Amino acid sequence: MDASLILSNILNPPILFFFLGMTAVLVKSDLEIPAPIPKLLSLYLLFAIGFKGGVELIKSGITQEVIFTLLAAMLMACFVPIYTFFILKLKLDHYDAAAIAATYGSISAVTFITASAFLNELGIDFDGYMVAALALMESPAIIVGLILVNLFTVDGKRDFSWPDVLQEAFLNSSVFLLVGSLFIGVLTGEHGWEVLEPFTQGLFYGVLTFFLLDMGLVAARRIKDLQKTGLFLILFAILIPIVNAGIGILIARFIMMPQGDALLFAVLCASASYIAVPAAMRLTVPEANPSLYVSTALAVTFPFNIIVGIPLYLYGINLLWR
C-alpha cells in the first residue's frame, strides 16, 4: 500500500484535530466541548451534506447508475447485520449480538463526510447523489436488528411497539434532517445552492474540524469501556469494516461506479453508527449493553476508518480500477 495515502489523510487538519482531542484525554487536559455544541455541529454537517447532495442529485437525474447504487446500499444495510449477528453470537448473547450487528449494518455520517473531504483534498470527483445512499442505509439496519432479536427470543414476545420502532428508525433527528435537506436541495437546485453556498460550503471544513476535535475527546474516553470487552470485540471492530469495505468495493466494481463514488460506498459499508442506532437500541433492546455497541463503533471502528481505513479502501479501489 502507498504510505503517502495514509500520510496525506493523517495530515489533514480534521484528522489532526481528532488526534488532538484524543491526546487531551490521554494527558488529562481539562479541554472539554460543552454538550449542546457537538449536537449543533453534527446537525450542521448533516444539513450541509444533505443539501449539497440534493442539488447534485437534481443535476444528475435518476439514472440507472443512481438506481443500482441505491439498491446496493439498501442490500448492504440488510445483509451486514444478518451475517455479523451470527459471528457475534459465537461469544455474545443474542441481545448484544443483535445490537452490535445493527450498529455495523448502519452508517457513520461523519466518516462519510471525512471521506468526502479526503477526496476533495486529492482532487478526485464524486457524485452528490451518494448522500441518498447514506440516507437509505441508516434505518434498515435497525429493523433487521430487531427482527433478529424477535427470532432468537425464546418466548417469541418482545415488549416494544413496532410503530415506535419505525418512528425511531425513519424519523430520528439524523435521518429526518438528512432526508429533509436532500429534498430541499432537489427542490431549490442551483438557485438554492447559490443562496446558501457561503453557509453550506464556506463553513463546512471548519465545522468538520471542530466536530472531529470533540469526537477525539469522546473516542478516547470510550477506550476505557473496551477493557471490559476483551480481544474478540476489538478484533471484530477492526476486521469487519475491512471485510464490509471489500464487499462494497466488489459491488462498486460490478456496477461500474467511478472511483470517488466507490470509495464513499465502501466507507458507508465499512462504518458503524454511534448515534442513531444506539439511541434506537436503548429504546427497543434494553437487555443489550450500551457500552459494547457504542464503544466498539466509536472508540475502535470510527478512528480506524478515518485514520487508516479511508486511504486503505482507496488503495484497493485503485488496484481494481486499473
The other form holds:
Amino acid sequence: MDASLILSNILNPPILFFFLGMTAVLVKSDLEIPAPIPKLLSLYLLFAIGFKGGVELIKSGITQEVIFTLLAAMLMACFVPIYTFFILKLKLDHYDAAAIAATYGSISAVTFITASAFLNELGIDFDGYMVAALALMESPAIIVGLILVNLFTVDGKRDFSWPDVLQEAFLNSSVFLLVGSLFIGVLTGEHGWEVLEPFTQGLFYGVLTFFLLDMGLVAARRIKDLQKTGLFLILFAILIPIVNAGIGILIARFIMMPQGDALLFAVLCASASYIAVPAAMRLTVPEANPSLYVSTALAVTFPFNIIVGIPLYLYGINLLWR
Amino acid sequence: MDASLILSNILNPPILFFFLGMTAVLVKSDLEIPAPIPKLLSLYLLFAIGFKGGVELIKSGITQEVIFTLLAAMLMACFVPIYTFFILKLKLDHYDAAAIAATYGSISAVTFITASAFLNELGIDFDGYMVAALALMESPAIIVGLILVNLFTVDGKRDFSWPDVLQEAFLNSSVFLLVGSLFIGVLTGEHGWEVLEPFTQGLFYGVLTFFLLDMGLVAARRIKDLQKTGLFLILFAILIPIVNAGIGILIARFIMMPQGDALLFAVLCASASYIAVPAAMRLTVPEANPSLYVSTALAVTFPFNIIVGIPLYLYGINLLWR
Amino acid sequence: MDASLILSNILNPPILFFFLGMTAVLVKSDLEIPAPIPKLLSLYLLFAIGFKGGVELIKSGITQEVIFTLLAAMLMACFVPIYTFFILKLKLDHYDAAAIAATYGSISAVTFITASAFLNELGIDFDGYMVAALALMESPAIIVGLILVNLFTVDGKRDFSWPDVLQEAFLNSSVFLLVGSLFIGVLTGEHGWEVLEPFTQGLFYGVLTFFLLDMGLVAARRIKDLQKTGLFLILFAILIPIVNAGIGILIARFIMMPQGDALLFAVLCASASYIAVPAAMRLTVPEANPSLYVSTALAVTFPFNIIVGIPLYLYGINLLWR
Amino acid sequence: MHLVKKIEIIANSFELSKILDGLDHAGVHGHAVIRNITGKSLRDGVTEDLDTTMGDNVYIIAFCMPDQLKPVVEHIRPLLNKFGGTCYISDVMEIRSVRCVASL
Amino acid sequence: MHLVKKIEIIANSFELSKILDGLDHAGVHGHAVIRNITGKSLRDGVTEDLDTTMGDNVYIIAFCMPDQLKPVVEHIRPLLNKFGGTCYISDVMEIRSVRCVASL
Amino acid sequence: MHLVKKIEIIANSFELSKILDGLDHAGVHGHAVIRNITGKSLRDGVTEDLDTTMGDNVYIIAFCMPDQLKPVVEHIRPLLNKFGGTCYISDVMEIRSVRCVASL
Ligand SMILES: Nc1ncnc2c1ncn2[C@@H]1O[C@H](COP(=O)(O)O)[C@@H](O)[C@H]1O
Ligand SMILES: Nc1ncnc2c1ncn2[C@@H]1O[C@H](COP(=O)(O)O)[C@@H](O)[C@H]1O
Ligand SMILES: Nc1ncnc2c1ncn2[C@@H]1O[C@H](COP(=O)(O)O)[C@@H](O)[C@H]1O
Ligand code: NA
Ligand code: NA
Ligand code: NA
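Same protein, the form predicted in complex with a further copy of the same chain this time rather than the form predicted on its own?
To see the whole picture, the full complex is given below, headed by that same chain.
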C-alpha cells in the first residue's frame, strides 16, 4: 500500500528535518542557517553525487541502456517545457508562461538526491549513470523556454545574445560542478572512490539532512507568496509533476529501465528547478515575475515531491513492473 | 585524587584547543574563525546531541528515573535564578541582578557536551534523556528573570508582551533545534541513527574540538571586560557554579541518578548561558548591562567549568556514590 | 619513468579538481566557493596536519635525524631568500626583489599536503616531524626579506617596528594554528589521535580535494596578472623551484633522509608562500607590488609544483637513492 | 533625478525586526540590510568582535521621500533610546527608473 | 579635498556583472561591492531573505568625478529599467592621497 | 538633529587595525566596519576577487563631529599614502537619541 511507503519515507531524518525547518518558520523561531553555509552544503552534494555517478558510470560502461536512458532524458527535458507552456498560456502572459515552463522542464538535484537516499533505505539498486541523466536534463529547458519567448512575443528590442544564454545554461555552477565531478569520477574510478569515500559517502546522508533543514526554512518562507500566485498555479504545481512522472514511468517501462532507475527518472521528470533556471530566467526573461516561478517550484512542487511524490511514483512503478 | 582527574581532563584535545584559542588572543595572533563558521559548528553540535539524545530516550523509554530527573531539572532551573537574584541584589541594581540571575539559572550546551565527551573518555555511561534535561533547563530562567524585574522595579512603561517573551524563551534557535532534533531522534530511533552515524557521531569530537578553539578566542576577548565587572562578580562567577553543582549533586544522590547522569546534571546546574539568555535579556531588560552578564558567564564561568569544574564535580560524585 | 609518475599524480582527485577549478575560470562559469569557506577548509587542513605531525613526532621522539632535518630546514629558509634576491635584483627594484625573494624562501602548506597525499597514494612512508620542518620554514624568510630591504634601500622614514614584524612572522594565524596543533598532538599523543581520527584523518583527503578546487579558481583568476609580470618572472617561478628542490634533495641525500621525507623537504624548498608572506610584505614593504609576488607564487609556482614538480622531484629522488 | 533622504541606522541584530517594523509603520517600505557589521561605540568603549554570543550589528539603509522623515524619526527614536543604536540622515538624488516611478 | 560624486546601487547579484560593465563603459573604473545584502522593496512587498534560490542583493558603491555622472546615468538607467534595482547619487569630499592623485 | 560628518574609508583588511588606531588617536572613538568587500581600483585595474591569499577589503564608516575632521585627515592620509585605500567625507544629520546625547 501507498500509505506505508509514504510513512517509511516521512520517517527518515532528511524529511523530518525538512518539516522541522518549515515548522521553524511557521512558529517564527529565529532558526536560520546563515549564508554561505547552504551554498557549501549544496556544493558538497553536487560534488559527491557527481563523483559517485562518474565512478559507477565507468564501472557499468556506456551500454545500450545508458544511451536509451540519456535519450529519454533529453526527450523529456525538451517536451515538458513545450507542452506545459501551452497549458500555462491559458491563464498567464507569455513571459510568465515560458519562465514557469522552463522551470518545470528542468530538474531539482536535491529531489533526485532525496529519492536516491530513499532507494538506499529500501535496498533498491539504481545505476550511477542516472546522474548523467540528471546533468543532461538541467539545461535544455532554459533554451526551449527562450525559444518560446522569442516565438510568441513580439518586442523589437529583445537583445539577448545566444552565447550568453548558452553560457548560462551549460556553464552555470550547478551543471559545471556536477558534470566536472562526474568526469573526475570517470577518470579516477574505483581507486579515487576509495580515498574519498569517508568524505563523499560517509557524510552524504548527514549533509543531505542538514541541507533539507535549510530547504524547509526556505520553502516555508516562500509559502506566503502563494497567495499571489493563485489556485491555478498551485494546482499546476501539484498535478503537472504527477503527469510528468507518469509519462516518465511509461517511457521507463518502455525502454525497460530497472525499478530504481525508473524512480529516479520519474523524479527528474516531476521535479522543477529552483536554482539554475530561475537564475537564467531572471537575466533572460526579466519581464517574468520571479515570485511566480520560484515559489511554485519551491513552496509547492519541491515539498510535494519529496514527501508524497517519491513514494507515490515508486508505488506506481511497483504496480507496473510486477 | 582530584588533580589527576583535572589533568586527564586538561590533556584532551578539546580543552587544549580551548587554551590555544585563549593563547591566540593573549599573544595577539590574528587567528580567527570567521563568521558564520562558529554558528555552523554550534548548529551541528545541537543537532548531533539532540538527535542522539532522542534516539537513546526512545531506547530507555519514559521511566520513573526519567521523570524524576526532568522534575529535578525544572526545579533547579527555577530555584537558581531566584536565590542568586537576592545575592546579586546586594551589590547590583535590580536590572543587572535579574539579568545575571537568569544567565546562571539557564545552562550552557557546550559545557554539557564537553562533560559528556569527558565521560566518554573515562568510559562512564550516561543516559540519553539527560539531553531532555538540558533542553528543559534552557528557558525557565528567562521567564523567572523577567518576573523578578517586574516585581522589583517600578517603571510605568515596561511594555513587553508575554507572547514575545515566551517566543524568545521557548522558540529561540538553540532550544528549537535541540528539541526538534530530539523529537526526530525519538521518531526515527535506532534506524535513523545508523544512517546518520558517520555524520553525527564520527565528526562530533572533532567539531567540538574546533568549536572550543573558537570559544577560547571568544572567552579571551571578553577577559578585558572583567576589569569593569569587579571582584564581586568574578567571585560570584566561580563560587555560584560550585554551589549550584553541589546542590545538583545532592539532588542527584537523593533521586539516585547513576554517576554519569549526576555529573551531567551537576554541570547543567553549574553552567551559565551565554547565548540564549543574553539575547533574551538584551531585548527584554535593555536596562541591564550586557558586558556584565555575558562576560562573567563567558570569560569566567565557562572556562572554570570546563577546566576545573567538570573533574571537580566528578570527584565529588565519586566520593558520595562510593 | 617520469611521465608515469606525473600521470599517476595527475589522475588523483585533488589534482583533477584543481584543474576543474582552473577550467571554471577559463570557461567563465560562475562556480565559486564563497568566503569564508576556503578559510574554513584551510584552517581545517592546518589543524589536521599539525595535529597528526605532533602525534607522530612524539612517537618518533627527538632523534638525531629530527635535529638534522630541522637544521637543514632553517638553513634553506634563510639561504633561498638571499640568493634569489640577488637574481631578482638584476631585473627588479629592491622592494619587489626582496618581497619576491621572501615569498620563495617561505613555503606553501597546501603544496606540502598535496605531496604527502601523493606519498600516501604510492605507499611511501614519511615522518611526522616533517610538519615541524614545515612550520619552521614559514617565518624566517619574512625576516630575511626585511633585512634585505633595510640593507639595500635608503629611505629615511622606513619606520617599521621589529616587534610588529616578529609578531607578523611568528604569530600569524597559519603558523600559530599549525604549531599549536602540533604541540597539542605532542601532548595528547596516540590517545588524542584515536578520538579525533574520523575528523582529522577521515575527512582529510576530501577537504584537500575541495580546497584544491578553490585553489584552481584562485590561481586561474591570477593568470591574467602574469601579462604584467613579464617573462623573466615567469621563468623565475618555474626554474627557481626546480633549483631549490635540487638543492634540497642534495642536502636530504647528504643527511640521509628517507625518500618520503626527502620529497617533502624538496617540496618545501621548491614551494612559495602565497598567504603568510604576502600578508606580511603588504604591511612591511608596501612599496612592492603585490600582484608580482602573489601571482608568480600562485599562478605559476603552485600549479607547477603540484602538477609537475612533485612527481619530478620524486623521480630525481628515486634516481639518487637507488 | 529628484531629491530623497537616506536613512542609515546601525544597531544590534536583535533589534533588527523592531526597527524594520518601525520604518514600515512610518511608511518607508523599502530597505536594505547589511549584516555582520563589527564596530565600536563610544558608549561601551570596547571593540565589538563578532562572536557567537552577542549577535552581530546590522547596518540598515532606507531611502525615502523627504516628507516621510518626520514619522520615521518619531518611530525610530524611542527604539534607539531603549536599545541603543545610531541613526543618520542625508540627502541623495534618486535616479528614477521606469520601475521606480511606478513604485513611488 | 575636492568634490566627487558617490553612486550607490542596490541590485540583485545576477545583474552585478552587467552593472559593473556599465560603470566601466561610463568611465568609472573604481568600485566596491558589498554582497549578501538582504532587503525589501516597495515593488515586491515581501522581505527578501537570502536564500539559495534567488541570489543575494549586492550594494555597489562607486566614487567618480562630477562630469562622469551623465554617462553613468545613461549606462545604468536602462539596466535598472530592465532588471530592477535602485540607484542614488550624492556629494562627498575626497581626501586626496598621494596615490589617489596619480589615479585620478 | 544636528550636523555631523561621515567618514568612509575603503582599504585592505591588513591595514584595518592601523586605520582604526588612527581614527582613535584623532578622537573618533566610534566606528562600524563591513568586511568582505570586493572591488576594483583604478590603480591596479583588475577586479579584486575575494581570495584566500590577499585578504579582503574593508569598508569603514565613522561618524564624527565636524571639528574632529582635521585631526582625522592628518592621521589617515599618511596611512592611505603608504598602504593605499580611499577616504571620503560627507555631511549627515544625526538623530540624537537619549543615549547618544550622553555619548557625544
Ligand atoms: N561614531 C560612530 N560612527 C560609526 N559607527 C558607530 C559610531 N558609534 C557607534 N557606531 C556603531 O553603532 C553600534 C551601536 O552603537 P551604540 O548604540 O552606541 O551601542 C556600534 O557597535 C558601532 O558599530
Ligand atoms: N527605499 C529603499 N531604500 C533602501 N533600499 C531599497 C529601497 N527600495 C529597494 N531597496 C533595495 O533594493 C533592492 C531591489 O529593489 P527593487 O529594484 O525595487 O526590486 C531591494 O531588494 C532592496 O534591498
Ligand atoms: N572610485 C572608487 N569608488 C569606489 N571604491 C573604490 C574606488 N576606487 C577604489 N575603490 C575601492 O578601494 C579599494 C582600494 O583602492 P586603492 O587604494 O586604489 O587600491 C579598491 O579595492 C576598491 O574596493
Ligand atoms: Na522536470
Ligand atoms: Na545553571
Ligand atoms: Na621555499
